[in-house]
Amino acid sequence: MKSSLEAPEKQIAEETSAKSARGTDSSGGEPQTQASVIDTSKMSAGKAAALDLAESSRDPLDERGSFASNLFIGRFDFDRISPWPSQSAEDRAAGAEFLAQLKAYLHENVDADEIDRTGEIPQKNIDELFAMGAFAIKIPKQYGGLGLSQVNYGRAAMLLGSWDANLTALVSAHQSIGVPQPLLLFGTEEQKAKYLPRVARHEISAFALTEAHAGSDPATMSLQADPTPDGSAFILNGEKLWCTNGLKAGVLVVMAKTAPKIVNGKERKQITAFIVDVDTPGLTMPHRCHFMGLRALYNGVVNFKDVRVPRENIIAGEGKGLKVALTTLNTGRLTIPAACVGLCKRLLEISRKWASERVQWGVPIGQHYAIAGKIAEMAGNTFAMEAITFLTSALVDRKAGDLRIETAMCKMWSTEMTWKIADDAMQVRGGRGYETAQSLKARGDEPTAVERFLRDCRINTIFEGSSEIMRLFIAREALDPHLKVGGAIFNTQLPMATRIKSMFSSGSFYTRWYPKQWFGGNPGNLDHLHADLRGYLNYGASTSKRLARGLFHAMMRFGPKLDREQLLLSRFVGVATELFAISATCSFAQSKIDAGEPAAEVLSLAHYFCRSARSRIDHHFAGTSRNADQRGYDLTQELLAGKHENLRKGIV
C-alpha cells in the first residue's frame, strides 16, 4: 500500500496516462505524440524535421511502468525490484547444457589471441557456433532455435565477452539487432517462418542503419526506396556504413527512406524496414571498414543500385522503421552490458592474480593504497554490473513494464565502467598491460592480453547508442510526464488559450505535488533486507525526491530551452543512474545472502559499491549549481570560429 505522500507521483502517471490515451492526430487516428508541446518555433529546419521524426517513431510513456523511470517523479518503488527476480530452476536448466557447451567450445577451440591477429574468425567456428544454436539462443524452438530466456541469452554473452570480443559481436548483431529479433517483435508469420530457420542455423544476419551522414539523427537519412509502377516492390538506392556482420551476411536488416506524408497539414518523413537478401542483384559491400580494436570484425560499406524488395518484406508496416530500431534496440542492447560483465569478471581476476604475486617494495602490489583502491573499485562496479544487467533481463523475461530507461541505463553505464575497468587492469599489469600476448608469449612471459581487452572494449561506449545519445535518451524520457502536464505553457506555437489552460491546470497539479518532494521518502517495507543494506535503500528514496525537484526547477529556470542544456540534463541521468545501481545491487545481494553464500563477503561488495556510488551522486548534483558548462560552450564556439591560434602552434 503506498503512503499519502506517493499520491502526486501516482497522479502524475495516471494523469499523463490518460492524456496520451486521448490524444490522437488528424492523419488517422494514430496516438499524438510529444511533439506537440515541444516548441519547435525557433530550431532550425533540421533540428525540428529529426524532433518530428524521431516523436513520432516514438512510443509515450503512458505509464510510469518501471523502477527506474519513476525515480525521476520521485518515487522509489523498490518493490519492483524486490525481492530479486531469480532465475527459476526450469529456466536456469533449460539453459544449463548449451552453456556448459560454449564455455568449454570457446576455452577449447576459439583462439582469440589468433583471431586479433589476422582479423578472420575461422570459418570452422562460425559453423559449429551455428550447430550448438549459439546464432538462435533466442528463436523459438519451431524456427530450428534454443528457445532461450533473456537471462540465458545473457549469460551466453557474459561466456562470450569474457574470451573474445570478436566472436561476441558477431554472434550478439546477428540476434540482438539482426533479422531475429525485429522479426520476433514485428514480423509476420510469414517472415518468420522464412527467415528465422534461416538465421537460426546456417545465415548470417545484419542491421543496416547508419549513413555517412546519418548517424542517431535519422532525418539525415539518404538511402532512399521507392515503389514500383505496381506497388509491388520498392528500388532501393543508396549506401549504408558500418554495417556490422555485412560482409558476412546472408540477409539485412535494412532502414531506408520512403515517400513522406502529411500529418496536421506538415510533411514529416517516412523510414521503413526492409528484409534484404544480400545476392539480390544490385546489392554490393565494396570495403571492409577495419578500427583500432575488434579487428575480426565484419563490418562494411553496402551499396544498394537499384535493389529490388518485395513489399511483403517490409518489416510492421511502411513508415514503420525507425519504431522497429528503436524497440528491437531496447532489448537489443542488454547483450552489451552481458558481455562487459564477462570481460569485467575476467579482468578483475587477472588484476587480482598479478596483484598478489608481484612484489614491490618488499610487499605484493595489492598491499599498496594505490593498487588496492582501483581493484576494490573494478570489484564493486563489477558487482554493480551484474546485478543491474541480470535484474534487467529477468524483468524482460518476465514482461514486467516498459524497460527502456533500464535497458539503456545498463548500456550506458555498464560501457563506461567497463572502460575504466579495462584500463585500471592495464595499470595494474604495467608494462606487461600494454605488451601484446603474442610478444609476451614469444619471451616467455604469460600472453594475458589485456591490451587486446582494452582495444575491444572501447567501441562499446559507440555502437548501439553512444553514452550521449544514451544520456539524451534517458533525459527525454524523464521529461516525458512533466511535458505532458506542463509543457504546452512554453509552446509559442500553439494557441494562448490553450497555454492558459495549460497554466491553470499544471499549477494546480504541481502545487499538490511540488511540496512532497521536500518530504523524506518512503522505500516501503525492507524487513526482508540485511538490516546494512536498508540504509542504502532510505538514501535511495530521499535522493529520488531530490532528484525530482532538482529536474522541476531546471524546468522552471531554462523552460523550452532545456533541451539544450544537455550537460545538466546528463548530470540528472547520472544521479537516476546510480540509484538503479544502488538499488539493483541492494537486491542482488540479499539474494545471495538468502542462498546461502557468505553475508560478509557479499556486503563487503554491497558496501563498497553503494558508498563509492553515493560519492559520484553528490559529484553529479554539485555540478547542477556549479559548473563552468556555459564558459566551455563560449570556448568551443570561439575554437570552431578560429581562434586561439596559439593552441595549433608549434605541431607539425
Ligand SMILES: Cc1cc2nc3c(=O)[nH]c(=O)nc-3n(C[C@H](O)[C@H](O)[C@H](O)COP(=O)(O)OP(=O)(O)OC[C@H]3O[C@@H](n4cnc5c(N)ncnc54)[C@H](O)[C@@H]3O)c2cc1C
Contents of the next structure:
Amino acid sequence: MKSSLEAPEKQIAEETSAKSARGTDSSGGEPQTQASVIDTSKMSAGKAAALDLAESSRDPLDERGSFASNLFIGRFDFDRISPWPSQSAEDRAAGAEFLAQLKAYLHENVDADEIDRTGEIPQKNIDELFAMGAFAIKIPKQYGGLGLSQVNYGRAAMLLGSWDANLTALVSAHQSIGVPQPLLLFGTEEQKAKYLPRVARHEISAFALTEAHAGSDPATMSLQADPTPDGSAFILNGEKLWCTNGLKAGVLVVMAKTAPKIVNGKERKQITAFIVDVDTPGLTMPHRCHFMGLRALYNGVVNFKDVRVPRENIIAGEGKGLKVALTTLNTGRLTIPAACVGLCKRLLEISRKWASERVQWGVPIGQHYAIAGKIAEMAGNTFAMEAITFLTSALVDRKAGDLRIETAMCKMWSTEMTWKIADDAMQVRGGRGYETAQSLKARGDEPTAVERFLRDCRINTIFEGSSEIMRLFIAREALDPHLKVGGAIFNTQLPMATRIKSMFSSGSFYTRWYPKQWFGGNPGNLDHLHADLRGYLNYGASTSKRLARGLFHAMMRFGPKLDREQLLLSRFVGVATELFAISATCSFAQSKIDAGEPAAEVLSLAHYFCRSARSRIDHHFAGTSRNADQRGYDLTQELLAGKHENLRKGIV
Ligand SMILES: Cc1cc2nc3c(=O)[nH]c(=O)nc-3n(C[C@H](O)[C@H](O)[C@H](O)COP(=O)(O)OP(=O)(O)OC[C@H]3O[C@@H](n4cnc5c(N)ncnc54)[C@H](O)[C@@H]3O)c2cc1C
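Give me the form predicted in complex with this ligand now, not the form predicted alone.
The next block holds the full complex; its first chain is the one shown before.
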C-alpha cells in the first residue's frame, strides 16, 4: 500500500524541489517567494507587505517533509518516529551530573514563592547557576559551555519548569532566543569567539523584537538602523517593548529596520539582526514592566537614541534579521514545552495527593467522577506532552530534517494543555488552590502554590509565537505542497497563460493523488509494537488521509480566500496536532514497555490519551462542516462597528 502512495507524493516533492531549484519568478529577478504564489492582490497593502516580508524570510520546507508535515498530504511515516529515538547512554551520562546538580540546587537554594512575592531573583542564585553552567547548557565546551544536547537541555528546562517559572524564563530567554542560539546558528567565528564565552559564564543576554506597534506582525517595526557615512557602523534609533532579561542583560540581539530593497519593482522592508552591548552610549531602559505572573521577570522597555553598533555585529548579513529570528525560534520554541512538562508533572502530583487525602461526602474527592476525570486528563496529557516534546528534541539532536511544524505543534499544544491542567489543578484544590502559598502557610496549611503556577503559565500561549500565530504558521506550511503544485491557479496577479498552464499541470497531479486519499492508510510495519497500540496507528494512517482530503476540499471551496478561513484551518491544524500526539505517545509508550516499565500502567496512560485525542479529532472534523464561524465573524464586525449597544448597558 505504501509504495502505491509514494508516486504522487514523490511528485509533490519533485515538483516542489524543481520549482525551488528554478527559484526565479516570471520577471526573472528575485528568488520566487511564496508571496508570489499566494494571491495578495485582494489584501490590504499592510497585510500584503507583512506577508511579503514573512515569506521572503521563510526557508522552503525540506522536500522530504517531516512526520507532522506529511500528515497534511495523507502520508503517515510512522517509521520516522518509531522505534523511539532513545537518548544514547553517552548523551545521558554527559548530562547526568549537571542535571543532578541542578535538581538539588533548585530544591535546596531556590525559594520560588519568595521570588514571586518580592519580584526579585537573588543575585546569589544567578551567580551560582552561572557557575554551574545553567546559562550555557548547549554552548559548546570550546566557548566555555557545557556542550550538552537538546534532550539534556529539555530535561534541564523540565526541572526548572517544575520549580520556578521566573528562573525558567531567565535561563530560557537567555539561551533559547538570546545571544547564544542565533550565534550558534548564524554567527561568524569572530562573533562566537567574542560573545559566547561572555554569555556562557557571566553575562545575561536577551532578544528584542517586539515594539509597541509591532507584536505578532514584525513588518510594522520602526526601530531604525542607518549606516554611518563611512559604512563602518549603524546608528539605531527607536524603542523596543517587553524585552525579557533586558534589565539584567549585558548584551542583546536587536532586530531593526535597515534600508529597503527594491524587489520586482516594489519596495520590500529589510530587517537586520544586531548584537548590541547594553553599555553602548544612548541605550537606556526607562521602564521595568510588571505582569500578572512571572513577577520577577527582568522585562522592560529598551530605548535607543543614536546608539552606534559596529557593522561586524550584524548577524547573518543585512536584511536577514527576520530569518534569524524565525530560525532561532524554530528550535528555541522547544524550551517552553519542556518547562510545561515539568510544571504539569508537579501539578499532577499536587492534584493526585490532594484528591486521595481530601475527603468530602464520605470519600476521597478523587473517587468522585468529576474530579477523577480531571486527574485522568492531566495524566494522559502530561504523558503525551512529554512524548511530543522529547521526541522532537531527540530528532533535533539527530538532525532529522526540518522540524518547524513539530516544534510549533509542541509549543501550541503544550502551552494550551498546560493552562487547562493548571486550571483543573486549581479546581481540584478548591479554595486552597486560589489561596496564596504565604497565606496557607501563615494559617498552618501546606503552602502549595497552585495560584502562582496558574498565573505564571498563562503567558506561555502568548509569547514566542502566540497560539493563533502558531496555527497560521502550521497551516501555511501545511498548504505549502499544494501551493507549489497548484497555487498559481488562484493567483490573479499572474498572467492568464501561466494560470491556465498551472491548471493543466496540477490537474494531472491531482487526478493521481486525490483518489489515493480515499483508500486505506497504512502505518507500515507495526510488529515491534504492543498489540494494544496498533489500532491507534491504523487510525492515524487513515485519519491523515481524511485530513488531506478535507484540506483539499477546503482549497477547492475557498480558493485564494482560504487564508482568511482561520477557524477552519485551525481545525485541520488541530486534527494534525492530535494525530502527531497520538503517534508520539504510542512510540513513547512502547519505549517505556521495552525499558521494563510495567506495561499495564504505560498502556493505561496511552489508552486514555489516544481515546480522548480521538474524540477531540471527531470534534474538529465535525466543526469543518457544521459551525457558526461566519455568523460569529459577522457578529464581531457588528460589535466592532459599535452596534449592540444594549450589551454595554448595566455596567459601571
Ligand atoms: C511577559 C512577556 C515577555 C515577553 N518577552 C519578549 C522578549 O523577550 N522579546 C520580544 O521581542 N518580545 C517579547 N514579548 C512580546 C511577545 O512576544 C508579544 O506579546 C507577542 O508576540 C504578541 O504580540 P502582542 O502582544 O503585541 O499582540 P498582538 O500581535 O497585538 O496580538 C493580539 C492578539 O491578536 C492575535 N493576532 C495577531 N495577529 C493575528 C492574525 N494575523 N491572525 C489571528 N490572530 C492574530 C494574537 O495572537 C493575540 O491573541 C513578551 C511579552 C510579554 C507579555
